[in-house]
Structure formats: structure tokens, C-alpha cells
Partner chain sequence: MKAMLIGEVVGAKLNPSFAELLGFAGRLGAEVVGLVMGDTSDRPSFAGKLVLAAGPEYAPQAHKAMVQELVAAEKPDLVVLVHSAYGWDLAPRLAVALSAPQISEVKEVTDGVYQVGVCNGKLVRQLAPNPGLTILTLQAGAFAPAQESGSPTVENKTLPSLPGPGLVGYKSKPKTGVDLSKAERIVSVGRGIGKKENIELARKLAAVLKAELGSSRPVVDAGWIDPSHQVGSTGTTVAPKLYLACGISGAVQHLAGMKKSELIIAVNKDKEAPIGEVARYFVVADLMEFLPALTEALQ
Amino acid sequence: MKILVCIKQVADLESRFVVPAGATWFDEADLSFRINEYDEYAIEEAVRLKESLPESELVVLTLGPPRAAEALKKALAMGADRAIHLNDPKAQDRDSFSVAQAIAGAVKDQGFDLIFTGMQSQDRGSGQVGLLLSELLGINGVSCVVGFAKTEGGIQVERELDGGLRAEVALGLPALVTCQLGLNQPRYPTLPNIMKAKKKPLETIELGPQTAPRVKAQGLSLPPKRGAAEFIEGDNATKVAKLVAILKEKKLVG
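Single chain coordinates (the form predicted in complex with its partner chain):
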């Protein structure tokens, strides 16, 4: 079985984002980056599948600027066999379609039986790249998976719907699934595995110039201040006293 996982490196969401005037993406200086949370579930599920089918090969791929190689190294330490970096210093200018198209171009002749992606990226959050990729490759695809099982000749997955309902869906291989939070418990790479990962192959492919996007970013801004939140700041005792007074005034405590 040949398995592919597509991952994206995203900025830590607890960062303070700064958008330079006129820019369409935030300033990346001083930010820290990590693997998109949804993609950690994708890696874990793929590694578990590989462990249950020892003859398999597990490839991890990202399209991103040079910094994204770090995400691949972590995925290798979690259990992937080799990595592909589609290098594009201007990756953030691509729309989701262009990302999916570049990935499809790189993997279409490699005969993957199963592809795992996250259901959405935490920064872009489009929830598109996974199914765009399966459609471009002409294979089965299904989104928002919280349960995964390999069956005779295919897979059966649970899709999460609103309010606690799940749909069981069966599909044949080759197939792509997009992974939702809670699918499994992603492992932490161990130190020996981090060391081993350093010897695993990491291939870098330079991507050519981008074609015109289907969707153009015109701007990026802070959301309009809709709320009227009153901030309670100061030292701990002051904050506690203020909140106690509010709770008393609202008759929520005696």
C-alpha cells in the first residue's frame, strides 16, 4: 500500500498578528510555526495504517516556503518514510486551487492508494485542498472523518455532521480522506525517532512561477470590533475583586 499525507505548516495561532499596510498576508517575522493541527491527525492515522500493513510506504508532502521543511522533519519523526517539499517562497500567494493543482501534478503518477489530508488549515481555513486534490486526481474522496477503518478492498469512514450525528460512508480505493479533530490521539515524536528521521530522504522540488489565481486576495485586516467587551486588567487581586463585584451586582453570587 502506498500512502500519502499532505501537511501544511501554519503560524502559531496564539501569535500577535501584524499586517503591514497594503499587505494581503501577515508579517511572518518573529512568529513561530507548527504543523496544522488537523494534519497531525492525518499523519497519525497514516502512521497507524502503515504499522498495520508493514509492506506499506508512507510519504509526507508539503507545499510551502523553505521554513516548511521543519514540518516535514516532524512528520518523519512521527513515522513517515520519506518527504517531499514543494518549495515556493511565495506559497501564501497561492489560492487553494493552485495549491491542490501543484500537489496533484507532483503525485499523479506515483500511484498512491490512500491519501490523508487535514479537513482544513488553521490559517487559511478553506477546507478545500483535500477534495480539490481527489477530484483533480479523479479518485474517491470524503471529508471530515472522525472514524477510519480499512475494509476488504476499500475503506469505511465516519463523517462528523452537526450536533453529534455521524454518517458512515464506504468507498473504494484509491481514496482520499480529510481528517477532523479527534480522529485519534496524535503521538509525540520520541528522541530516538527524531534522530532516525534525520537519515530519512527529504526531496525538495522547486516550483515554477505561479499561474494567475482563481481567487485574488485584496486585503487582510483585523476584524471590526463588534463586541463591547470591557477589559479587566491589573494585578491579580484587583482583577479578582472586580470580577467578584460584577458577579454580585448581577446576583450570580450571594
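Not measured: the values here are computed from a predicted model. Positions refer to the first chain, counted from 1. For the two forms, the rigid core is made up of the largest set of C-alpha atoms that agree within 1.5 Å on superposition. Compared with the form predicted on its own:
Annotation for Val18: C-alpha shift under 2 angstroms between the two forms, rigid core superposed.
Annotation: Cα of Asp109 displaced by less than 2 Å between the two forms, core superposition.
Return the form predicted on its own of this protein as a structure block, the form predicted in complex with its partner chain having already been given.
Next up is only this chain, free of partner chains and other molecules.
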């Protein structure tokens, strides 16, 4: 079996973000970066599947600027066999369709039986790339997967739905699944595996000029700062009365 995991390197959410005036993307100069959290679940599930099918091949792919190669190295240390870097210094200017189109063009002839992606990225949050990719490749696709099992004829997955509901879905191969938080517990790479990863193949493919995006950002800004918290003193009855008065004053209750 040939398995592919598509990942993305994103800015660490603990970083201090700066958005220049008039910009459509944040300043990356002083940020630290990591693998998108949803994608870590995708890597872990793919590695577990590979461990149960020793003859399988596990490939990890990312589309991003040169720094994104670091994300691939961690994925290799987690258990992937080889990596593909679709290098694009202007990757942040791509919309979801452009990203999916570039990935589809790179992997369509490689015969992958199963593709894992994260449900969404932590920077864009569109949740579109995975299912767009399945459509472009002409294969089965299912999103928001929180349970996964390989079956004799394909895969059996559990999807998370709105309102806390879940649904069981059976798919034939080839197929693509997008992984939701909580699917598993991603592993930390061990030192021996980090050393082994340095000898694993990492192929870089330079992407050409982008076509005009179908969706274009018009602007980007940080949310307004919240005011300081207000503490209410007194016994319970006093606190309730003061809280109701504040809510009415702010017209949050009738």
C-alpha cells in the first residue's frame, strides 16, 4: 500500500503576531513555526497504519516556502519513509484550490492508495484543501475523521458531525480522509529516529508561477483588544444583582 500525508507548516500560535498596515498576511520575521496541529494527527494515523502493514510506503508532502522543509524532517522522524517539498516562496498567496491543484499535479501519477490530511490549517482555517484534492484526483473523500480502521476492502471511519453527533462511513480505496483533533495521540520523535530521518530522501520540486487565485484576501487585521476583567465582590446575592445590572447596562439581557 502507498500512503501519502499532506501537511502544512504554520506559525506557532504562541508567537506574537504583527500585521503591517495594509498587509494581507502577517509579518513572519520573528515568528516560530511548527507542523499544523491537525496534520500531526494525520501523520500519526498514517504511521500507525504503516506499522500494521510493514510492506507499505509512507510519503509526506508539503507545499510551502523553503522553511517548510523543517516540517518534513519532523514527519520523517515520526516514521515517514520519504518526503516531497513543493517549494513556493509565495505560498501564502495561494488560495485553497491553487494549493490542491498543485498537490494533485505532483501526486496524480504516483498511485497512492490512501491520503491523509488535517481537517484544516490553523492559519487559514478553510477546511477545503483535503476535499478539493480528493475531487481533483477523482477518489473517495471524507472529512472530520475521529476514528479510523483499515478493512479488507477499504477503510471504515467515524466522522464528527455538528451537535456532537458521529457517523460511521465505509470507503473503498483509493480514498482521502481529513483528520480531526482527538483522532489519536501524536508521538514525539525519538533521538534515534531523528538521526535516521537525516538519511531519508527529501525531494524538492520548484513550483512555477501561480495562476490568478479564485479567492483573494482583501485585508488582514488583529482583533480589537479586550478591556480589563471586572471582579464583583460581595456575597452571592450581591454578586448576582450586580451581574444582572451590568448585563442590562451593556444590553446583553432584556
